[in-house]
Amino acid sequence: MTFYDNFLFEEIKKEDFNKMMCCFSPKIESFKRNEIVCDFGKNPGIIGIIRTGTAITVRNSVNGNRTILESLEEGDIFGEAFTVCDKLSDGIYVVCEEDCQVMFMDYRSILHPCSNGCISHSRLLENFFFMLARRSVMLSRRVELLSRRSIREKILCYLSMESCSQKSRKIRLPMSLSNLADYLCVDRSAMMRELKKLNDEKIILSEKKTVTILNSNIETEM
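If we take the form predicted alone, what would you give as the structure of this chain on its own?
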């Protein structure tokens, strides 16, 4: 995958993309597993695009609690929400889950047309604000997930969402099981016990980071 193959640059010609990159002066970096990719408290105006690998967005509270806000895969963009409200970015980091390569850009390059007057800049702005709207939908899904009362309900709700997103009943978890427990805001040991029960009941079949939904209507199991 190339950086050009990204929703942010949809319907923008390759030659116009190359001109934009000359104006934006993006920075491309590689990261190893568990490395901090971005600290939004120090870099609130940074937008990143994952070219290869995976990462997670993490919030560390003042009392030491760790919450995973989202998982990031190839083609995903992070940081766009904090360009609008940077006062909420303290304690939020992007951490490399698997070795990844990332392109960083200053959000002001996107929001303000360059002096060269790139003809595709208006399309870029449309794509950017559509991404913000899509982020709002993702956050509403997260609220729905965390509103589930039991660990079992949270797991099944998450698997249902991932199945819809990946358009398959065989799901590849985008994060480790430890990180999934943090994402669901549940105890890891309790989550593992519940996963075992779901396997024993033949509702799912899980093996490491691959989960197959055996029950076609898991909503009834919640």
Second form
Number of protein chains: 2
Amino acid sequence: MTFYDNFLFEEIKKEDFNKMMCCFSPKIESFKRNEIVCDFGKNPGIIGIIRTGTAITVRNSVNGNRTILESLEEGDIFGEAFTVCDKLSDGIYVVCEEDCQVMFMDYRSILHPCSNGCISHSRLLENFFFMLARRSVMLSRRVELLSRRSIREKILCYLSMESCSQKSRKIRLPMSLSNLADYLCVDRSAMMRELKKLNDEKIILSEKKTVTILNSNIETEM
Amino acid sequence: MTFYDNFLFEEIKKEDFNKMMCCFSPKIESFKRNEIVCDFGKNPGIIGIIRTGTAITVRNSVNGNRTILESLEEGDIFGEAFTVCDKLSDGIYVVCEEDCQVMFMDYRSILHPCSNGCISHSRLLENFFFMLARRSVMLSRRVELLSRRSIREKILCYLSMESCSQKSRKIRLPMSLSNLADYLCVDRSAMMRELKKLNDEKIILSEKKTVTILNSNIETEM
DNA sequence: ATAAATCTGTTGCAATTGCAACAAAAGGAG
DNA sequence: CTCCTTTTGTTGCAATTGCAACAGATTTAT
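Give me the form predicted in complex with the DNA now, not the form predicted alone.
And the full complex, kicking off with our chain again.
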């Protein structure tokens, strides 16, 4: 997969792409597991696109809690939403999970039509818009999840969402249980305890990274 | 304020606006306090713009918890992020706070250039993009807030954000304390208790809807 | 192959939080 | 002004959650 294959350049001709690249002057870098891809505290206004590999957006607070704000995969875009209040971007990083390659660009070069008058710029804008909309949807789901008041509700909400997107009652967890706890913003051991309870009550059946929803009226319980 | 004055139509000529309105076939409706402006469960794919008044996006879960997902003010746009998984839009409503007037449109009519070939459609798209970006930022902040593990951290995070956007240590709360508790997704009485503690510890000074941050290193405590 | 690191699974205990219930204050409607 | 609704402020108690600390399993690195 090349950067050209990214959804951002969908329906844009190769020559227009190359022309636009000159306007954007993008930087391409590679990262290994656990390396810091981007420190928002130091790079406000930057936009990155994951070409290969995976990464996570995390916040490390001074009292030692690590929170996973987002999971990033091939083709995902990051950065455009942390460009408001510098203070709040502090402690937020993108960290490489599986070795990845990333393209960095400046926020404004996408927004403003290039002086070269690249013909496909409006299409680019539209694509970017779609990506933002998708991101907005993802964030809404996240808020939806985090607004649940108890660990049980968070787990069930998460499973319901995954079940929905995986189109099956049998869900394969896309991350480790430790990371899931960080994602749900709860204590890992407390989450394990709750998972066990849900198993005992025969509401779910979980083994390793596979969870099956047994109780059919989960949606109505949330 | 007319709909034409909305940010969505920034830099779009009045005649182009009128022409586009034919393509969008928008519906304009008025609402009184506590009336349901929109039920996402019944209207997927709809987009609304608040012309006057205020509203909130809430989710009523069957076990009686009410969660405020968003506050909507004049010029705000809602709906575009709840168009994924129908099941999850269930129980989510926009409810009128202060009497308001709303314009409803179809999501797709903005995305796709009208067949009439309205000249300003690309500008409209760009404006819509900005609104989405702003929304994305807002949701990120929300996730940022809700990912805090304790009530104390949530309060301090909220105050820090408000202080940042109000550019002052003396903050005027834009909602009632009851609504703030719903916004932070915590029990109201527990929040009151924590507010009292913060006052006792001289970290904040709160009286009615005015809160002053006394301790200067709040950011580092989160 | 072996060591090191990470992840899973458990538990007791303490702290935080939610719940229920109430009284007082404030705000709106007639 | 007076009633009625909403909001604020409090508290005891029970339930949930986080913390700390393990041991075993699994994965990754050398």
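For clarity, every value in this text was computed on a predicted model and none was experimentally measured. Numbering follows the first chain given and starts at 1.
Treating the change between these two forms as two rigid bodies, the C-alpha atoms of residue 140 and residue 124 are best fitted by different bodies' superpositions. Relative to the larger rigid part, the smaller one is rotated between these two forms by 21°, as taken from C-alpha superpositions.
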